[in-house]
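Next up: a single chain in structure tokens, the form predicted alone.
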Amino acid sequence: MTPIPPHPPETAQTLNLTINGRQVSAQAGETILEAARANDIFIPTLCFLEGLSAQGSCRLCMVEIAGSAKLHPACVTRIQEGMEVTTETERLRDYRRNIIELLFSERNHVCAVCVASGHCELQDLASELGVDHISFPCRYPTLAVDASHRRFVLDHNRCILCTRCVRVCAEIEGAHTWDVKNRGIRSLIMADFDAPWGDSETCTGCGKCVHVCPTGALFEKGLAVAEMRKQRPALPTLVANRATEQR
């Protein structure tokens, strides 16, 4: 799916729409996902991570619009005056719901031995969503775990194709080591041409893919179960100081 492109630069004029049967206001250009996350209005997403290009991938954030028979991503739908939004129902729940189980049932998500336990987003939202069993069949694949770089894992069987790196990686660090091979449910993260991580020529170390995983998929090196805490970065403080310097 194609990025979400930047704001348009009329984003004065304020809108009004309800959420939930709230009114609100916000700034036209913004998304569902903006207006409702600054109005403590609580839309759950995996892709999605402010400072970074919204794809809408996940599909977490569905939401019902009024006069729509179709759900909607709010990460990348834009307000519109008058606009009726619906965030949580019992069709948006079980949707949601079938979305983590597949998500477990994809790879091999065993929260009791990942280093992420307890600190993981996809295991939080499950926990939210009352997703206490997997009613798909699971695959089990065998997938890789790279550790060729000196400091950090990649480990495959937890990934769940947020492309968070990648973005980061790309419109944060301006690296570009991170993309994904493949297609469909053969698709993989990797590092430069397909090269192992330790022997990437891109890399700089930085560590921000690492922090902006949401699951186990990316970790620092020496840590046992449940000990990886990820450490947000300030990804918009990042930007906004970049393009000073730059001017």
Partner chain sequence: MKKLRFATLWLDGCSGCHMSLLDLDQRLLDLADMVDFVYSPLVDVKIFPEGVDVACVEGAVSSAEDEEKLRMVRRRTGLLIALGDCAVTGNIPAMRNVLGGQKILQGVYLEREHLNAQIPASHLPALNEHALPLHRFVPVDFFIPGCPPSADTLFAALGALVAGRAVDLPALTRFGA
The other form holds:
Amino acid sequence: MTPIPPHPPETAQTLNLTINGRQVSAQAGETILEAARANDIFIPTLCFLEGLSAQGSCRLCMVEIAGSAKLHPACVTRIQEGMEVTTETERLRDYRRNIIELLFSERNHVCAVCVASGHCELQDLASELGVDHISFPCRYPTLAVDASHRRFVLDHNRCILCTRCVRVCAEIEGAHTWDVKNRGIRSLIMADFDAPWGDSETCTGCGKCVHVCPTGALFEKGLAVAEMRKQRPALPTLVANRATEQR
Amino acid sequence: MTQREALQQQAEQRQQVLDAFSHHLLVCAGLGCLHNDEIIKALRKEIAAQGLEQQILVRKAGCMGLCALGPLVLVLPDAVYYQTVTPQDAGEIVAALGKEPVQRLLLPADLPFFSKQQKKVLALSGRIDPENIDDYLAAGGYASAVNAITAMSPPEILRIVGESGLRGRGGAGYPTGLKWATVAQAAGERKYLICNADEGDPGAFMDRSVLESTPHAVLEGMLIAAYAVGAHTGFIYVRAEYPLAVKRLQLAIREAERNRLLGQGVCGTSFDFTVQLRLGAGAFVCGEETALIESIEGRRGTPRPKPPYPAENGLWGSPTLINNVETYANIPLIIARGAAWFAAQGTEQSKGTKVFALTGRIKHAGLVEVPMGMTLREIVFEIGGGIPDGHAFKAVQTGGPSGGCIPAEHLDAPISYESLSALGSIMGSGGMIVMDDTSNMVDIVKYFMEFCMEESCGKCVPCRVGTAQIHSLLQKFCDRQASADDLAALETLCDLVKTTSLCGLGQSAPNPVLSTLKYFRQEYLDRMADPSGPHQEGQL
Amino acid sequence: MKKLRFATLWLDGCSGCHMSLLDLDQRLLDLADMVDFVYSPLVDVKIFPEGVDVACVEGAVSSAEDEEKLRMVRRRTGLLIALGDCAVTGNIPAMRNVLGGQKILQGVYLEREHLNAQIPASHLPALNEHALPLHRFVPVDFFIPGCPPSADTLFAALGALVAGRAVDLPALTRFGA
Amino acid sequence: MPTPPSDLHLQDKRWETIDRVMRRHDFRQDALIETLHAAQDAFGYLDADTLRHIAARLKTPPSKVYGVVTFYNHFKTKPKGEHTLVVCTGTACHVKGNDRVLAWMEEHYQLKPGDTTTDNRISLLEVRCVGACALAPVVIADGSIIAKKSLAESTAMIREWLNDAA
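To complete the pair, please output the form predicted in complex with its partner chain; the form predicted alone was given just before.
After this comes the whole thing, all chains and molecules, with the earlier chain placed first.
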């Protein structure tokens, strides 16, 4: 994880750049994503969540920068004076669609029976990007559902490994109950020493992980299809409050 | 007496000791020369039996390169090589000293394997005892470092390294001087130095061999680099699968410390530099510099997005210089002989020599060092001796599992970062695997993709899922169930993984597929489902 | 104007998509003005005819018989539409894929059955190992996701298709909708 | 908080070496991988109690420790058999037929890479290149290298070694 250092306020300097041909200005140290969002320019994201460290892993926020042949993840790329950013091209859209399709193909996403249907970022992005079928063969891995916790459930079938849960637990709650085990295509979210969630000795039961989870992988017990509405905790406020209290 | 003079004296004393013997028998004690310890024992026993201990010195040495014909023994001053030596040959070898060499074991003196090479980095490899610092000192070792630290300024060293044109030998070929200058200029009280010895490419053993043969040359390069960029702590991140290299490095660090070449007040100056070893734990991705940093910090080796580059924000957030083993090993030579000497070798944009591990379906498999610009044909057919058993050359794969497969029609391409990249491959760290007509390219590529899939850290989506999808598509080709759609999907996925993956592993993972789709497309077409046969697409 | 020859097919699905079609209510009459229903579970025709212009297929492909029907439909049809999530992604029938065809039969008919446990075999098409979406077998021209896609979605989509207009499907429906 | 590991386990003399490694790094979290190496060298593998103890000593969250252990191929959470056969699956060894050695092991001994026989006598491991590519194909039986052999030769040698070992 790469925590982006906080912007140095004293040296804050306004930079001018263009995004999709539009002149915008933003503070030095801000990322392309921050500058775009401040100007209501939509860039799709999944792993990014304001208030958590950005890790640039879902690759949905890739944008083009004039003068560079490579694509750049908007969530971790800092703006520069005179930068010309393009967030929407047919090529970018194709890559984004392919990435969404890869995610759907990786595990067993069945929107029709998912608690988070209608409130799921993966489902929304598929819609937004016009993904109307999955062109790659689905892998159909056999994955467990961990319902050992008193209040919450972890369904690996719906997990996209964005690690928001890992980061919110480590960075905000300070418990670091979650982490990733194994690697590559065999990666899985797990608690403690791979314990059932209900047996975790570090989990505080705060539920932040459930509410930052973009899909139905983490949800509250007792809910039926489409009933799990995620209430994103106001993470930047939490961070700011804590900093004030601890001063 | 200054430290400098003391070292000088130590070197001279060692040289006197060595010069006192009429003959030296150097036995390759690399990993590749099996039972070398028994050969050494047998030779010593034979010499003792004949009472020749004062005349003949048996020395353990580093890799001599021609691993395919090992174990090798080098006789000095005659410069005669014996091949496939066994302990039973000891009597004959000792008896022949000063007379006609043992014909049965003799390697032809004019073997292109040796004559076509230009050993610079490997010059001392196989010529000195890697476990004896005095041997290295006697051969002029550490003179560059001592000179640099006591008589040169850091900017002067940066200038020389910059002017030499040396580029990173770990794979990407980034100009070394530029990297050093960035670290030297980076703000930060604390700076770190890392030697990347996590040689994970299957089929590559350049770094292992350099570490086993001349560990002090690597330490010396690191020492010069540390002084130039202002780092006081260095790490060598080395694969745990290389126990011999680890052992020799540990020994070398201890000996360098004892001789005040590492530690507090190097060479009696106020410059401090300590080096610690960190063992890898079996993760190919840790060869990627940011993943390696994560690993040194005790975490899962998942790469970080760049920028920020390690040169500005690396180990524990400090400016960090990372170079690979061979890059550091070049430094003492450049300091000793100057930037112009180095820049005179190689091609316009790729200077110097490069060490390659030549393996696969080839007669003279082993470790070779050639000037940049030599053609693949010269390396494979002259140095490597061509393909054994009457088979025909098919392809040479450079750059490890994520390199490309280069076909016969491009054998006359000169070796350089640019030309290999133009052919859809990469220099990588220097693995060179030769394939002949018995290899099926689709099978080989599936093997590479399986490697990349298993070594993917899983952090970014395109590499984690994309490599797995590509692997299943290749399996379909191997099972002769692929369709034209599958071929199209293969190309789409390769482009996606190459363009959008987070780190070099993912970005280069499709190279074997892309290069074989370019040069060996027919092999894919031959393995598609018979379009006139039953439709098989539903079978996963 | 010659009316389009329209057909629907029901494979491994719950028939919910066809229910959505019935949900068109009085708009079914509008649809009937636009197309001729030449084959469908909703009409009394036994043989899928040749020369169909548009066919909507509901359900995943789960058996050899499904596969055969789908290929036949593909051969006889101009524009093939995957109707609903089962046809588009495999959806609920594909939930068995993590186990595979044989294991699911064993689990359902042998392990959890105490009276006369046996796997029904005679006169039934063999279950494929996986339930898969249509495009894993034949080219599909158009995908209408949804579980089921609503009557509004169907009417808008089919209306646009018949009229040769573009339709913004993502605005109307999505996976699981 | 994690429960402390059993005292019995900690009385093992080998913990002194492991503690020394941690102390050398001032019990910092970044000593984790070095400590795991030391523990695996001492015990042969990393069991639950060992991991608990290391996590507690380095004040590192359990999930972080387990995440690291499972990320790196070198770390084993199950004991190895008394004898190990390591098959190199590097490219040079692959091109020269070690894939068929693995297939042969599975066919004749029902062992896949990572498996240990039920009587705990023999483990089969694969490594991604030992770096002795010029000796390809390389198989390592209890530390001694079998190199440059044809499939028939190397399987005969493995069979002999297994008979001696078992």
